[in-house]
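Here you get one chain, nothing else, as structure tokens; it is the form predicted alone.
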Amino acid sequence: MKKTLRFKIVDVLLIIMMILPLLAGIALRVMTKPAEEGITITGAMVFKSIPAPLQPLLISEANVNSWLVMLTITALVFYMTHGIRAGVKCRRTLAAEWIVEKTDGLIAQNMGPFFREFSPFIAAILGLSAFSSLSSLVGLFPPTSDFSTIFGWGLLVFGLITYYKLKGGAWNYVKGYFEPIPFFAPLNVIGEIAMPVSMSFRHYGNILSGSVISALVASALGGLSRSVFGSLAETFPVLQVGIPAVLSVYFDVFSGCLQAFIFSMLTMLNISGGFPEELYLKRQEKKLARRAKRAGGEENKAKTAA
């Protein structure tokens, strides 16, 4: 099936919708970031502070860029799936199908058939984490370099882990803190609380350290250029050309995608590992038996009354 004019126009609009959020983020950074000299390693800029009961609610660069990345991903998803229903086969629709198949395979391999509906959630974590880290390639502050962003993801995953642990029963959940012996209860509680913190610090630390190392190496190469090439380096920093780009391939591209994959794997393993499937199935069987018994009793009462 050939692409119609309407199909091509929609494609162009979706591409524009992918690019506009990134351009808006770049423009915002250019207009709000103060002039800097030398090495400056700072966190996300705070645009607004809203008073709140416990502490001020900060609207930071990381929050804004997270939403811009989500808008870009949303437009990208619509672009990749545009034409599937119309029967138009192209590389991007094949790529979309490949992503779905691989995500389903990850879920089946690491979580089992009970969690097959988790594919969209895991794909969202992978995409948001990877694109947030890669946003530094276009000059944006990567949201994954802000601990509050990653910690929010960790709390969400922790909530899901606790939810599925409770499917085995509240008593079974509480009892798990006193295993293998009651003396271990405080350690088990600390370990439970430390889970989202450790997941967040692992992701945040690797992304931030890459940004810091890249900035330090680029600055050092600038100083070395001035020492070796003198006045020529003032107009053309010879050693700063190429080498920082190679480092960026590792720290921004490879490391960013790797940390997204690791965070997703930890999410899958922790959720499925904490789910007491056997106890849950037994509880479901007991519930069904009680319902059947209750329905049978009501049926007998109806027959007796008749």
Second form
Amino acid sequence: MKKTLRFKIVDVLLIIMMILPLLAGIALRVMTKPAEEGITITGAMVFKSIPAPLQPLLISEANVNSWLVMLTITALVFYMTHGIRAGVKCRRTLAAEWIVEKTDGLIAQNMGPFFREFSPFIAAILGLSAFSSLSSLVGLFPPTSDFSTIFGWGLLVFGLITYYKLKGGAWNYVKGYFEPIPFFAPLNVIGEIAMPVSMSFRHYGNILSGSVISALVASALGGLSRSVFGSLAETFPVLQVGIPAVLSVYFDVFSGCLQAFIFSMLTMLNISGGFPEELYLKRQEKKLARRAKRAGGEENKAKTAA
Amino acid sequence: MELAIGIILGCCALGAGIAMIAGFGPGIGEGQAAAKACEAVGRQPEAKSDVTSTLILGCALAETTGIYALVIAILLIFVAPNIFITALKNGLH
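Since we've got the form predicted alone here, give me the form predicted in complex with its partner chain too.
What follows is the whole complex; the chain from before opens it.
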């Protein structure tokens, strides 16, 4: 396949769309962040607060950055599938195929055939989480080190789990709380509530601890180089070059990807674990039987009327 | 006033330190998991990749309580003093 000029122009536009949100995020941070001396560990900056009945809605750096990351991922996906067609193998098609195959394999391995349609959702959560954590590599505030972002994901997953639990019937869902003995009901309710909290705390704590430790090490190295090299350190940061990058490989890259994987893994396991498949199949059978009976009854009526 | 603020800061720091005692549990647990994984790899070297991925997932799960303690400690150091001090000032005036 020969690339036409139009194809190339669209390609370049998509690449620009991929990079532009990140640049915009960096520009926003540089413009709004006040200059600081020494060590500061703050949460996300609040850009705008909209009055709302319960408490003011805050548009913070984490929100804006997660939207920027979403834009980047969207552009990346469009770039990978641009000009895709059957039988033509090029590098980006192969990469896209690899991603789809891997997520499908994960779903098949962990959730079973009933949840085959879940792979776009899992891939979206995995990609969003990984890219959000990795956005700290270009100097952005990672949206995953703000608790509200991750708690939102946790609530979403909790809603999905409850939805699939309810597929076995509302009575069974309620009965599940009184097992093994009714005495355990409060404990079961607490366990249910603790699930989204623990999932989001795990992700948030790992990313946050990475950024806190990185900030501490960077400031400690700054103090060390000032005391060892004296006036040289005022003009050139001797020890801060390179050493924090080694830590960043672990705390940003490894930990971010690992937590993204674990979050999606737990999502898969919880959804498929809470879903009562046998009960659901039984209910479906009953429903079908009832429908067939009703249809049959109507047919009989029609026959007698005739 | 200064005494009260000093007590708040000191107690927050102490609380953060005490919270991190929870680091014992995950450390011991993850050590056990790693030891068992080593044994498993020694017994079945061909299953190494499976064992490794299961180990990483299990370690991340076992870490949960440690992460809770860490979050509490970070909140106590960076967030709680401001809240307490503003509450104290509001209460005095």
